[in-house]
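Just the one chain here, the form predicted on its own, laid out as structure tokens.
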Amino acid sequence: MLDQAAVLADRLRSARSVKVVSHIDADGLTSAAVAVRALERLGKPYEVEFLKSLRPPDVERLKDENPDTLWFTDLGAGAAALLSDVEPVITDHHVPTAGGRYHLNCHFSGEDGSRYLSGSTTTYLVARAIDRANRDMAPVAVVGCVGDLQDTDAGRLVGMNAAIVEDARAAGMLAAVDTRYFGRETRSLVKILQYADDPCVPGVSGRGEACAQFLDGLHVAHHHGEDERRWGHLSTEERRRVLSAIAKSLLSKGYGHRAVRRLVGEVYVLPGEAQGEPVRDAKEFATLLNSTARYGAADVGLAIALGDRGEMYARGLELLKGHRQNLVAGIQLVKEKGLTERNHLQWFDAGSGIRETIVGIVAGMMYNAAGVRRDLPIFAFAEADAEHVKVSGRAARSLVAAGVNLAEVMRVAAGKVGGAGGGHAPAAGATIPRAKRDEFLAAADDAIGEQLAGRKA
């Protein structure tokens, strides 16, 4: 992998001027600002453009404007075959479709990109190998990890993405074990009860007043005054008291051990920022950008993770409360239309009710809500244009360790039906032909049930 980066390196040095094309998710975003960082301080011209995936009309498009040198970050692997006569340099984590001189993915190296290194930490390695004063882009690199979700599993980050963490503290981020509950810096002490999902609280999440509940017989006050609490205004005596209670909960609940392990794990602060702000934790940084370039406003996610925290950063903030808003929505909407179960699936379609750039958020959120099987893939369906649906797919870790792989799903049933999709083995995605719906829900029922077929033989 280094020996590589480095190659991708050497190429990026002798280029005359570099198009950047990276993808809209937190991930996407902190790999292009990896990448402008190593660019500018190459003194290479650049230019930068977000897609929400890489179809073949982009391929052509992006072919016929015929830039010195492309550069995918977060993208590529999957059309990687088709863009091989250009020899685009890309930093990718996705299943790749073909090789290439200048790919740098640790898929060829027998390493699962959902977890081995994200498109951010990729990119890294290689802006890295460009010049050591890039290190100090490890921290916002680790953002990007964290908001693909490489540590859910672990409750750290692990593999190469591990050692990057140590670039990231010499860089000033912190690598601290504490709860790994969403909304430490900017969620009230209620709040981060109420919405505790992985584990959740026993009789206790979702019901905001048996969450001050909860904390009046621990005596732990939920407010300061007329302030709330924060996480992080407690003692180290009151937060060990709030999980030793949720442990015990979880244990008598029958929940087990795997539950209570997941309360605390490796979470990564930036010291730099101030409290109370979501650019000081990594989780809630990357849910910051996610609610601009998944709303048309990439440039304000640029621009944050690049640093700015002016008014950029004003309008992220404003993108953010709006992006929080569509998430309950989006929940609300699909418990009123229910899910649909199939042989070895269950879907919902939300039409035009859910953005097709946060569907698939909503699809993995699905699985914490009440009722929903855990045991099956969740597939979700958005409006993409006026003849296109966009699908994203969910599993949870345990289908993907009984061998379902929707990377794969994706890219045959949406092959069968004229479309084209890929991912990774838990979360995947798809743009296919409105009209196909069925046909290709059909084809993804089948081939999960071949997955978990030929895992079981």
Contents of the next structure:
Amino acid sequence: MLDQAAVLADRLRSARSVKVVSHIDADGLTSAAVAVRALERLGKPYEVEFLKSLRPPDVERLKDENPDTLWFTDLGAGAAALLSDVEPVITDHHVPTAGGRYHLNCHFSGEDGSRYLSGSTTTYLVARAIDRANRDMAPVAVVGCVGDLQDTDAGRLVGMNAAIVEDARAAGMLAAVDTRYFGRETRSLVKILQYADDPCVPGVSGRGEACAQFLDGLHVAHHHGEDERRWGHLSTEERRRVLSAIAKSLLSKGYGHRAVRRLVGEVYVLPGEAQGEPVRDAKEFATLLNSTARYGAADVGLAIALGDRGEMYARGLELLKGHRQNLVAGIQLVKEKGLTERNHLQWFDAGSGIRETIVGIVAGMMYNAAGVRRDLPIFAFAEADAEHVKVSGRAARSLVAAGVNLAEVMRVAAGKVGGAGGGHAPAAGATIPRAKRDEFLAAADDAIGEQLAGRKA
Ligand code: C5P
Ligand code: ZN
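Moving on from the form predicted on its own, please list the structure of the form predicted in complex with cytidine-5'-monophosphate.
Next comes the full complex, this chain leading.
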């Protein structure tokens, strides 16, 4: 991969100008930031465009623009076959449909693109090959990995990502062992316990009052005067007391050591950022970025990823508030609607109630919610435009281990109904004609059934 990264670096060095095309999530924004910093250091003229997904009409339009050099980051692998005639630079981790002279993707080395490398860390390998000074972008690249949940299974980044964490540490990022719960910087202690879902705090999560009582019982103050205490305010000893009590509770309620192990993991901290700010914690940083481009404000997210802590950062914080409200409302809507089960999957259709750009996040959160079956993949639909619906799929690792590959399911089932899709084995998406939703579901159900039966979909 490093040899191939050097080939891409040479190609970019010889470019006259570069058009970077990237994805509208945290991984895509950080990928673009890494690419932009590398191009700035090279002194190349560049422009950046962000896309929800790279569809055949986008490919045609980009080709018609006749740019000197196209650089696809965190997308492009799924469209590699359509792009082969223009030989673009591609740094991606999605399941590729074709190779290419300047295509860097860990799948070609037989590695799993959902945890070995993200779009941002793949892009980082090329940036580093262009100029060692670009190692200052390693922390931002790590934020992209965490945004793509690449640390979720092992509780830390693994594979080549772990090597890039070493670069990030040299650039000032800390990798610490601490709680994996979301909100270490910005959420109150009570809210962290209230929203805890992986693992939950038995009898406490989901109930605000019970969270406060739980902390009272441990003699851990949840307020300091009028102010709510956050995780960062706790002493090491207090953190240990809280986590031990949760572990004890999980074990006594029969959750087992696996759930306990998920309580702590490696967390990635940017100590140069102010305390209590989302950009200090990689997970919260990623959520902040997701709050921008998914709402059409990619310029805000890109500026923040490149280091803006002024006007654009303030706009990002406003967008983050809206994003949080939308996620809460989205979960509520799904809980009211409920899930419909088929043989090999469960699904819901949010209609226009959830934005198509965040329906995948809602599906992922819902999948972790108490009472939701983990032995069936979840499919979530949301209106895309007058004629199309977006579908997001999520599958537990145990299902992937049993043969489920949602990238393939999306490609095959969407293809059957005149849509297009792809992604990763455990998380994939597609856009399909609205009228074909049920036909798509039937095809997806069959495809998953065949994968589980060990036949090729
Ligand atoms: O949108 P969502 O979060 O569900 O996307 C999950 C994964 O599927 C992402 O990696 C995304 O790039 C991919 N995807 C795709 N084609 C689509 C929609 C999503 O490859 N049409
Ligand atoms: Zn990605």
